[in-house]
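Below, in structure tokens: the form predicted on its own, a single chain.
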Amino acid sequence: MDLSERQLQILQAIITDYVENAEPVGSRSIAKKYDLGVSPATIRNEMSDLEEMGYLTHPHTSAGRVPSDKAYRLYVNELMKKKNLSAKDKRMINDRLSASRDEFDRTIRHAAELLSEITHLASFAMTPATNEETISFIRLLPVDERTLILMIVGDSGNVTNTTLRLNVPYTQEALELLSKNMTVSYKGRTLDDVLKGEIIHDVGSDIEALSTLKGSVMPSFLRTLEDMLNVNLYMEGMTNIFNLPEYTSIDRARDFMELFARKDWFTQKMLARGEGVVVTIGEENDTMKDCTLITATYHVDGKLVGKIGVIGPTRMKYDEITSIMEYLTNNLSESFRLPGSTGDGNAGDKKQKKLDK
């Protein structure tokens, strides 16, 4: 750490203030909030050699500075505490999420949305599919002239959202008539069995234009189902975003909602992530990189099971979403153990682990 300490007290006065305000920090302010027993004038020189070190980042529009990935870097892998949860916030997870092992998929949706309400920010939870979900309804959605959504939903609430660019022009009518035939053709039937069996082809045999559309969908809602059958992904709070200020800006909400439309990569990208909580901020996280990632994995007897997470600006309570993280997957883990077996203690109170990159 090339830092000194004054340098490093500064820094984190910057980081708390900025999080709780989401404004560019001063140095007077900084002088008049915290005491850090120097002048403005000190703290305004100390601030600038912040800057060049790259931990700092100066607005056009403001005399005041804002942490820049780096100092959040610094800050998780260094100056974080862990936060101890209210009592008030450990009571809600354990009542919301206590459950038998046979309400498995809807405990973890559960979580999902308990994380997305307490933390205020887009939430997602990841679990294994199993072969008995079945098709409730198919969608395709219109984008613009030449893309589409289609959405699988499994009986299970399971949602399942992927963009198709076709090669073919397509009408709302064609779009809605394709979407009724799916659904009565495969409603009720397993993922599984529509995989192993024959697909459809009397939608539009007299229509051209339909028919040519159904060959353009067939292909992408088969490599669908497969990825359904290897994990499920289910996401909450997604209109949360619009509650901060880094969103305020129509293509900047856009552009954040567009990743969750990418359902298959954006599962790609958290399977591909390591075990125990981990935190990845702004250009750490590739196409994501004006926002922060957290995720955490939780165990079922023991065994790696699934993921899940937060979303949202780099500018986030670090300390207590990593700490209510925690709490929530231990409990989870503490749900789904089997009788007899070895427990941990309180599954919210293990010891939290370094958060690398």
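Quick caveat, the model's predicted, so the values are computed rather than measured. Rigid core: the largest C-alpha set superposing within 1.5 Å between the two forms. Positions refer to the first chain, counted from 1. Compared with the form predicted in complex with the DNA:
After superposition on the rigid core, the Cα of Lys82 moves by less than 2 Å between the two forms. A displacement of less than 2 angstroms separates the C-alpha positions of Glu275 between the two forms, with the rigid core held in common. Fitting the two forms on the rigid core leaves the C-alpha of Asn167 displaced by at least 2 angstroms between the two forms.
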The other form holds:
Number of protein chains: 2
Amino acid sequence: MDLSERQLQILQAIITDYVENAEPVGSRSIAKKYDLGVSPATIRNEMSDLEEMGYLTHPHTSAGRVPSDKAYRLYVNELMKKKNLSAKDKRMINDRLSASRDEFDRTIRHAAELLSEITHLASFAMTPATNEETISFIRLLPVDERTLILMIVGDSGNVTNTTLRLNVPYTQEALELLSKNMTVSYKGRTLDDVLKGEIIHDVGSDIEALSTLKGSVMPSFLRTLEDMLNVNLYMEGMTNIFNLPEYTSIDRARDFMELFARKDWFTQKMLARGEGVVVTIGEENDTMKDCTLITATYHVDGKLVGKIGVIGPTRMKYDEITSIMEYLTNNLSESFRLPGSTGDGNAGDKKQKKLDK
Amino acid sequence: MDLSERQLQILQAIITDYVENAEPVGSRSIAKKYDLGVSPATIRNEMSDLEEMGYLTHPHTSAGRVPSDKAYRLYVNELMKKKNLSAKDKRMINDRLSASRDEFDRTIRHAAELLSEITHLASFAMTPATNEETISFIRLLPVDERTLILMIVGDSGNVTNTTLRLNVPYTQEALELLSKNMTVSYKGRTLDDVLKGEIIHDVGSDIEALSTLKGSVMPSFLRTLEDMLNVNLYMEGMTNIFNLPEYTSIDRARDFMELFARKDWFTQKMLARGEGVVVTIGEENDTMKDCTLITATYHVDGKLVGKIGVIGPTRMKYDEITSIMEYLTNNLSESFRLPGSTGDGNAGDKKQKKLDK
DNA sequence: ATTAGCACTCTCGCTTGATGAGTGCTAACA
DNA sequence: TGTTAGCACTCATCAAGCGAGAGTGCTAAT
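Show the same protein again, this time as the form predicted in complex with the DNA rather than the form predicted on its own.
The complete assembly is shown below, putting the previous chain first.
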């Protein structure tokens, strides 16, 4: 059954008021503050109907009404209007987000900081997932007679290295040969592919030194690939939630903080979420049943995909926050675009918006 | 004025009891639990004296006594006996601390996790400070015609790199020349030294391409050096404190959590602390006046120095915790020793102990 | 269909009084 | 002179009781 125009207005008013004040809102205050042209009694009747339909709840008999998850969902999907960022927020983002294609980590952490400062919520940001990253080249560099550096370069300019200490000395020749060998074998293949695929044994078994060296290097090589696949998660503004009335109970605050102690679990959760701006409200989350989680994706060269997000109570300014996140991710994608490339695929200012679960 | 033997016994008993139960301890319960051979009345008199001397305080008239910072200081300096780790804790450390010289970050994070699991407090661990690290060599590697990788290798095997994107193409020649040039100029000098010192302009001004390239590379070089100097700080078990009775007030919990939101400030504080096991209690800390902070240092090749630490309320098991930290840092130092080197200088099992402020 | 009126419910803040733990003092004791 | 028993006193804590205020839900009038 659809809601009448007036019911929508009332629901909207209740949500607005509750988001603002965090207190159950009564019929009288709605009638006073929002000019709906009807008396408190009428509003009461409508509220009662809305409650029956599951859009409102009642903490106790003589308290006002509180929007349910269902109400927020309706609000996000239908009622909410896109908000223009305040000049201050825009300036803040433009000035402080000194994104640089060469410094993912720093930039991403900055983005998380910004996000939590602007929204006053807990926020996080992940470096791009590198599943699709391909290997550009591999190099082995000598340090001393038993130490060498393994360096793996990806096509997005991602560089990772490890220092290896061998049990037996290596020869310069073997080193160079293995470098070339590995580069030829793996160039152009994705990290995932290499890691899951068979280790290639094609060359080098004929030369003794090479095969020994390879035996020592391969385990580190694989482990380093794994490292490259790992995304980094930066979390900021966790303590912001202490200022919210919903977290004045120590238990709820504790539960909240404990969510983030499990960083890798959290990372997995986040990776599983869809593209664009995604909002999940309360019960829609399997854990964190009284939180809302909003994530948004940014792009690197329209290929690699990373996420930023905020977490807070279900009571939050959905319109503002989704707008901020959209602006911020567009900004990030823009900065992370390869200078030469034209805005392709997903990156940039294409207005993607996918708000449902 | 020195304390009598009996006063020490009573103080010791009060501390033990309070550390255990977190509740003001009364004369009667002392007399019952600890067999001092005197009546509650006598204990009351002694307590009164101890309070006058500043070792005890009184939350209110009719409550028991609580040890003051001064009492804990006395305890740590004089009364406390070294504790043997439980077999379980030892096994835990030995098994799980898979330290590897090549993977500082991972190992250090592991150490922090372990520490918080064993102590049930908030803990942290820092990667070694690299002030004394010297540069082994510098290499510039071509990626494509405008992209290159700057790689700086330190003498402890520390490798850092950055990808650079230039405005103008470079030549292979210039690249190699600059690599050599920089290596020659900086090899053997400490990071600090290079960063603070004059930029060397001696060579290369004669060749146009080289000088241009150098102009583009130097800023990144310096920034990368800074990155190398930065220590990483890992914090674990922050939420443990929610289980402690002193942090059931949301305000105190908030204050505590906020300390750690300021990661770099905290890092600075920690770097300033001395070698070995250092305990600072309550007011001895300029911030965190109701916390105790215990840090301990580990060594890499007896040269680089890193820290681990725990933070909690002043009420904590000083004997156990300092012992655990000593064991853990010795273990770390052992793992981080260069295979060839004999246990030199500070590293290893030398029983350093410096508990005062 | 809307509204005014009114009884009813429930929370919140305040006070009150009982309880109990613990001290501090005094006087007796060894 | 140091130690102890006894006792009055203090203070936090808890539960109960009460009034005020906010808000609902129902009914009857418009």
